[in-house]
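Next up is one chain by itself, shown in C-alpha cells, the form predicted on its own.
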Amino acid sequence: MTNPFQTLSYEPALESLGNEFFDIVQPATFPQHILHFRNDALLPVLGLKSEAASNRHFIEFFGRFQGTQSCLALRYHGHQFGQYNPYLGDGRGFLYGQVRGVDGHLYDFGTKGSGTTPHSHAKDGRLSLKGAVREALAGEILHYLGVPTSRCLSLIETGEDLQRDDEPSPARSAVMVRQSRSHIRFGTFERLDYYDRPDLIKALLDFAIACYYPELWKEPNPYPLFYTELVKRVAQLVGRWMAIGFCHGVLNTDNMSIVGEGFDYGPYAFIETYNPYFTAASFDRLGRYSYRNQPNACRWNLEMLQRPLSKVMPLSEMAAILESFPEFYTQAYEGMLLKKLGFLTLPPSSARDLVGTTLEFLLITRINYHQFFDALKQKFSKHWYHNSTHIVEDLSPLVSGEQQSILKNWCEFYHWILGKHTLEEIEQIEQQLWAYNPTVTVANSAIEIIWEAIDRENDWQPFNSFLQRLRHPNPKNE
C-alpha cells in the first residue's frame, strides 16, 4: 500500500531557487527504527487523517527517508552571540519536503539528527534522545500557550550511542522531523550578503514574500511592507515568549525564522520566579540572551537583517521601521500577560498598571511564576468581585506571612479592575482565566521528570500525558 505521505502536495518551492542555497545530502541509515511520538494533530492540515497513516508509514518516510524527493542541507551564515561565523549551515538535518496544505500555506518538514553534511565540521550529525523529547516538549507547550512555533511532527528512536559533553555518555540517538512554515533564517540573507551575491539576496526575498507574505507581493512596493510585518511577527514572537516565562536560550541569527516562528530550540527553559536575569543556556555566562534580554536581542537580530536588506531596499527605510519594535512588543507582552490575568482588553491606564503591579509583587515575593497564575485560575471566585480579602483567603498560601502586605496590596488593586466589570463580564474572566493558563506545569523540573522516566525505565507515560493533558486545557468547562 502506498506511504500516504508519499502523496502529498510537494512542491520543490526552494529547491526552484538553484543549488546556491543548499547542498543535495542523503540521509544516514540506522539500526533501529522506534517510534516514540507521532503528532497526529499536524495530519489534518496535510490533509490525512490519523487512521490513514500507521506507524509503519511514519517510520518509513521519517526514519527510512523512503520518499523520493530530495534531501537539501541549508546553507546560511550567522551571528552567534554577537559575532559573525560563516561556517554554519544545516549540519545534522535537512529540508525533507514543502508541502502544501490544504490551508493553503506551504509547510516544510525539516529533520534534525539525520546525518553528516558537508556542514557538519567533523560532528557526527546525530540528535540524543534527550535533545529530542525535550525540543518536541517545547513546541507543543508553546504551541498549546498560544505562540508560532515549529512543531515536531515526529520522533523516533535510533538505537545507536553517541558521545556529547552536554549530558552523560553514551546517549541514546534519535532521529526527529519538524513541521514549520518556514526553514529560511536570518542568516540564510546574512550567507549571501557575505559572498556579496546581492541578486541572491533579491531572488530570495521575492521569494519569501511572494510564498509566504503573499498578500504583500500584490503591492506596488513590497518590500517595505514586508520588513514591517517581519519586525511586527518577531515583536509578537518574543512578547509572548516574556508573557508566559519563556527563555529561549540562543538568539542567534541563525535561529531567526524569516516567518516569526521559534524554532531551534537548544537550552531553554521556563523561568521559576520572576527573575529578569535568568538565563536558560549553562554556556551564555555573560547574559546576552537572559530572560529580560530576550526583547533587544531579537530587536538587534532584525537590526543585523537590514545589511544583506539594503541591496534591495533603502536601509534608513528600514531603520525608521525598526522604531516600531518596542511598540509591537509592549502590545503583544501587556495584552498576554493581561490575558494570563483573566483580561482580554483594559483602559490603557489600568493596563499599564496591573501588569506593572503584579511584576513587581512577582519580583518581590519570588512566588513560583507559573503557580501564581495556575492559583489565580483554579482559586478564582466571583466572591471576589465583592471583597478582596476573599482573595487574600484564596492566595495566601503562596507567600510566606511577612509578604502578605504585599499581596493584600496586589489583591486590591486586582479587585477594583474586578469592579469594574459587570457579573456577566466576571463570567468572562473566569474563563479567559482557564484559557490562557495551562493545566500542567511548564516547569524545568516537570520536563527533567518526564526526561528521567524515559532514561531510567523507558517510561514514556510522564511524556504522553503531560501532552494529553495539554492538548485539554480547560477541564473547568468540561
Contents of the next structure:
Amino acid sequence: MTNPFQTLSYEPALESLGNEFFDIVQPATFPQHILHFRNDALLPVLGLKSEAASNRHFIEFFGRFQGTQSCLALRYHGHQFGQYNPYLGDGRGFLYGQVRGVDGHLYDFGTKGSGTTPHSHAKDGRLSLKGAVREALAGEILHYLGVPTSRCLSLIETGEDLQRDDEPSPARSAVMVRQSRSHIRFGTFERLDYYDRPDLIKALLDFAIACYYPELWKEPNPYPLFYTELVKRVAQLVGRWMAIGFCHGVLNTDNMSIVGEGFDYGPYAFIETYNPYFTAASFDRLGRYSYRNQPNACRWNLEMLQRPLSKVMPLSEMAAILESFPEFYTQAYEGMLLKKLGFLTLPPSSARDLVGTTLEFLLITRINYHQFFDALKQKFSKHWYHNSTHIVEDLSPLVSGEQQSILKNWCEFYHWILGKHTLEEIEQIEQQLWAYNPTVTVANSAIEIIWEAIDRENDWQPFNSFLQRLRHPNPKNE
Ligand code: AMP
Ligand code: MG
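Next up, can you give the form predicted together with adenosine monophosphate of this protein, since the form predicted on its own came first?
Full complex below, order starting with the chain above.
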C-alpha cells in the first residue's frame, strides 16, 4: 500500500526559488526507529485520516525518510545575542516537503536531528530525545493556549548515544518533524544582505508575500503592508507569550519566523512567579532574553530585519511602522491577560487598572503565576458577585498571613469589576476562565517530571496523559 504521506499535495514552493537558498542533503540512517509520538491532530489539515496513516508509515516517511521529497538544508544567518553570525543554517535539519493544506495554507515539514549538513560545523546533526520531548510539549502547550506555533508531527527515537554538554551523556537520540507555516527566518533575509544580493532579497520577499500574505499581494504596494502585518503578528505573538508566562529563551533573529509564528524551542521555560528578570537559558548570563526583555528583543529583531528589507522598501517607512509595535504589543498582552482573568472586553480604563493591579499583586506576593490563575478558575463562583469576602475566603490559601491584606485589596478590586456586569455575564466570565487557563500545570517542574519518567523507566504515560489533558481544557463542560 502506498504511504499516504507520499500522496499529499506537495508543492516545490521554496525549491522553485533556486539553489541559492538551500543545500540538498542526505538524511542520516539510524540504528533504530521507535515512534513515540504521532500528532494525529495535525493530519486533518493535510487531508489525511488517522486510520490511513499507520505507525509504519510514520517511521518510513519521518524516520527513514523514504519519500521522494528533496531534503533542503536551508541557508540562513542571524544575530545571536546581538552579534551577527554568518555560520548558521540548518545544521541538523532540513525542509522535507511543503504541503498545501485543505485550509488553503502551505505547511512545511521541517526535520530536527536528521543528520549533518554543510551547516553542521563539526557538530553531530543530531537531536537528543529530551530536546525532542521538550519541543513537542512546547508546541502543544502553546497551541492549546491559543498562541501561534509550529507543532511536532512525529517524534521517533533513533537509538544512538549522543554526547551533550547540557545533558547527562550519553543522551538518547531522536528525530522529530515539525509542521509549521514557514521555515523562512529573519536570518534568511539577513544572509542575503550579507552577500549583497538585493535581487534575491526581492525574490524572497515577493515569494513570502505571495505565499504567506496573499491578500497583500493584490495591493499596489504590498511591501510596507507586509512589514506592518509582520510587526503586528510578532507583537501579538510576544504579547501572548508574556500573558501565559512563557519565556522562549533564545530570541535570536534566526529563531524568528517570517509568518510571526513561534518555533525552535530549546531552553524555554515558564515563569514560576511573576519575576520580570527570569531567564530561561542558563547561558543567557546578562538576561538579554529574560522574561521582561522579550518584547524588546522581538522589536529589536524586527529592526534588524529592516536592513535587508531596505533594499526593497524605504528604511524610514519601516522605522515609522515599527513605532506601532508597543501599541500592538500592549493590546495583545492585555487582551490575553484579561481573558485569563475572565473578561473578553472591559472599558479601557478598567482593563488597564485590572491588569496593573493584578501584576502588582503578583509581583509583591510572589505567588505562583499559574496557580493564581488556576485558583481563580477553580474557585470562581456566583457568590463572588455578591460579596468580596467570598473571594477573599476562597483565595486566601494562596498567600501567607501577612499578605492577606494585599489579597483583600485585589479581591475588592476584582469584585468591583464583577459588579459592573450582569448576573448573566458572570456565567460567561466563568467560562472564559476555564477556556483561557490550562487544566494542566505548565510549570517547568511538570515538564521535568514527564521527562524523568521517560528517562528512568521509558514510561511515556505521563507524557501522553499530559497531552490528553491539554486537549480537553474544560472538564467542567464535559
Ligand atoms: P539553535 O540553537 O537550535 O537555534 O541552533 C543554532 C545553530 O546551531 C543552527 O544553525 C543549528 O542548525 C545549529 N546546531 C545546533 N545543534 C546542532 C547539532 N547538534 N548539530 C549540528 N548543528 C547544530
Ligand atoms: Mg534555531
